[in-house]
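Here we start with a single chain on its own, the form predicted alone, put down as structure tokens.
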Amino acid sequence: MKRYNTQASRQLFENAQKSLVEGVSSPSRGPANFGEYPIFLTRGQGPYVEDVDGNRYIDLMMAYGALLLGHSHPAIAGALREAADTGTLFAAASPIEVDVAQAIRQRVPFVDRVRFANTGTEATMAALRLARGLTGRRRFIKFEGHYHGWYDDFLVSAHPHPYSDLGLPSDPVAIPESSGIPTEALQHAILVPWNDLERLEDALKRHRGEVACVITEPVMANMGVIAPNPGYLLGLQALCQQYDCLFVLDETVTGFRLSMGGAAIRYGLNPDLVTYGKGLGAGLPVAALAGKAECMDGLRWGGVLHYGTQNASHLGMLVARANLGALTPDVYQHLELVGDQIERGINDLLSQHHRVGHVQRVGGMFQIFFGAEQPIADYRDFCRLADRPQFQQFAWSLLRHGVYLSPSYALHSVLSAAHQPSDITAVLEIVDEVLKQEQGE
């Protein structure tokens, strides 16, 4: 099996460190995940990317899930050309934003109003501010291991930590994720284990009248891939209603990826507010806060302030409209097909090579959990059972042989409409060879 030569990436990384912090523009792209140096990419087409050395990879990262249609999809390329000819930004009202908002409402029946933003972090910040404004309360419930962006209030217990540091599930230790966060910001979050309705209700009882909202990912997507237990999300929704706090569903990762209307439709949910990000803009910085009229109208006339020169840019809206138009029911059927193929294939190979581990998948999102014989159901399972070094070495080996993915065990791999069964077969052949090499077979 041929090993890729990536010396141009090595040299470029040495030069990049002179002008970029860590030589990259986000820590997840740098040495913490990729080891000695990252692979510098120059081109993408369909399910493939190419690096500065001319190597071609099957892409299983797809810009962390932003590219549901694959790289350089004709509909997206056409929208970009239209924006180049007609203007990229007006910072004014435009008919395109009405089209995109209506397209979202058609896909998601509980959405009455939409407000566009640029990133998932911005959208979740706005959701929390709006929930506080509507209720007059400051505190909110956040679940262990859920990542809602890099806003101060959310950066607590959002990344993996040693299991011994977590405290008891009845009273989780709140772990700050960054320097520079004011102590008072972290006091707003009430931390609760996920996938556990009993502990959620206990927290709501203890803090009755204090909680503005409960915010959750529908699928834990920054701890690999962890699906909700059957009935859990509907139970969470019912508890929010019972204890008179808003239900905020963070679909920055899952929005328009798990069904035509995202995870909310897949799981039959009716949240008060929902946030969208990666899958909406097809690679451009487009996000949205959406929800019921009685909640969203709190933004009217700056009652709860949300500004943004770049909000609903002409460029972003043209691309989002093209993206949503191309995300037909056939796309989601295809994602289930290739997702099932790769899940079954990797699980079979792990068994054949006597490796402890398994794949967890929802739609086109999946992660391999080495070291875990049982399903990983929450953050604590992840911190206790997932074998980070084993996964990272495995991912580095795949990179060296033509499969591009994130080596972070806390992230996950992504399939797109562009991946064909033949591409999955090629990935499985490489996985087979890498497992053989690691076993010394």
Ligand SMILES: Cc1ncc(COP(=O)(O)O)c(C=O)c1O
The other form holds:
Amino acid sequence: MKRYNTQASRQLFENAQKSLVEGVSSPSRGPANFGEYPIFLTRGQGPYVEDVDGNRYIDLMMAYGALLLGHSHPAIAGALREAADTGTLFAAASPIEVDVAQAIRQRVPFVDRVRFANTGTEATMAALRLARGLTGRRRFIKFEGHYHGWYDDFLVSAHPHPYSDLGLPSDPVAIPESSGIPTEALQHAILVPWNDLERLEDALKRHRGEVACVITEPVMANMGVIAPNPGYLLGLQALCQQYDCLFVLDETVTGFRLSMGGAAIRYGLNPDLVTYGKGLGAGLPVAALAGKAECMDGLRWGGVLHYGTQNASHLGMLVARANLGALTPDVYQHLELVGDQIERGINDLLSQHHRVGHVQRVGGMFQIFFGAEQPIADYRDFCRLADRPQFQQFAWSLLRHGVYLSPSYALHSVLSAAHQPSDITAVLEIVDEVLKQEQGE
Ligand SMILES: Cc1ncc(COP(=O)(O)O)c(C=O)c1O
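What about the form predicted in complex with the named molecule, after the form predicted alone?
Every component of the complex follows; first up is the chain already shown.
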């Protein structure tokens, strides 16, 4: 099996560190995940990326899930050309944003209104402010292991930690994820283990009248991939109604990915507010907060403030419109097909090579959990059972042989409409070789 020469990346990294913090623009791209040096990419086409050394990889990261259609899709390229000819930003009302808002409403019937933003972090931050503004309450329920962006109040217990540090499930320890956050900000979140309706109800009872909203990822996408237990999200929604707080669904990762209308439609949900990000902008910074009129209209002038020079840029809206137009039902069937192929293929290879581990997948999102035979159902299982160093070594080996994926155990791999069954077969051949090498076979 050919081992890639990545000397140009190594050299570039030395130089990059002189002008960029850790040589990169986000810590997940640097040594914390990539070890000695990251691979510097120069091109993307369909399901492939190319690096500065001229190596071609099958991309299983797809910009952390932003590229549902693959790289350089013709519809997206067309929209980009249109923006080049007609203007990128007006910071004024424009007809295309109405088209995109209507396209979202068609796909997600409970959405009455949409407000565009630029990143998932901005959208969830606006959701929390809106929930606080509408209810007059400051606290909110957040689940252990859920990531909602890098805003102060959300940055507790969002990354994997040693199991012994987590405290009791009935009284989780709030572990801050960054220095520089005022202690008060970290006291707003009421932490609850996910996939457990009893504990959620306990927390809602204990904090009755204090909780502005419950915010949840519909599928945990920042602890590998963890699906909701059957009926869990509907139960959560009913508890929000019963205890009179808002239900905020963070679809930054899952929006327009897990079905035409995202996870909300896949799981039959009817949240008060929903946030979108990655899958909306096809690689451009486009995000949205959306939901029921009685909530969203709280953003009217004089109410809850949400600004943004770049909101609904002409460039972003042209691309989002083209993206939603190209995300037809066959894309979702395709994602299930290639998702199933990779899940079965990797599970078979793990057992052929006598490795303990399994794949967890929802649609085109999947992660391999080494060291764990049984399903990982929540953050605590993840911290206790998943062998993170083993995964990282494996991911680095795949990178050296032509599969580009995130070596972060906490994230997951992503398939797109551009990945063909033959690409999956090629990935499985490389996985087979890497497992053989690791077993010394
Ligand atoms: C569930 C979830 N919410 C919010 C965010 C923040 O989105 P962004 O990186 O666009 O700020 C992320 C990012 O990965 C996410 O996974």
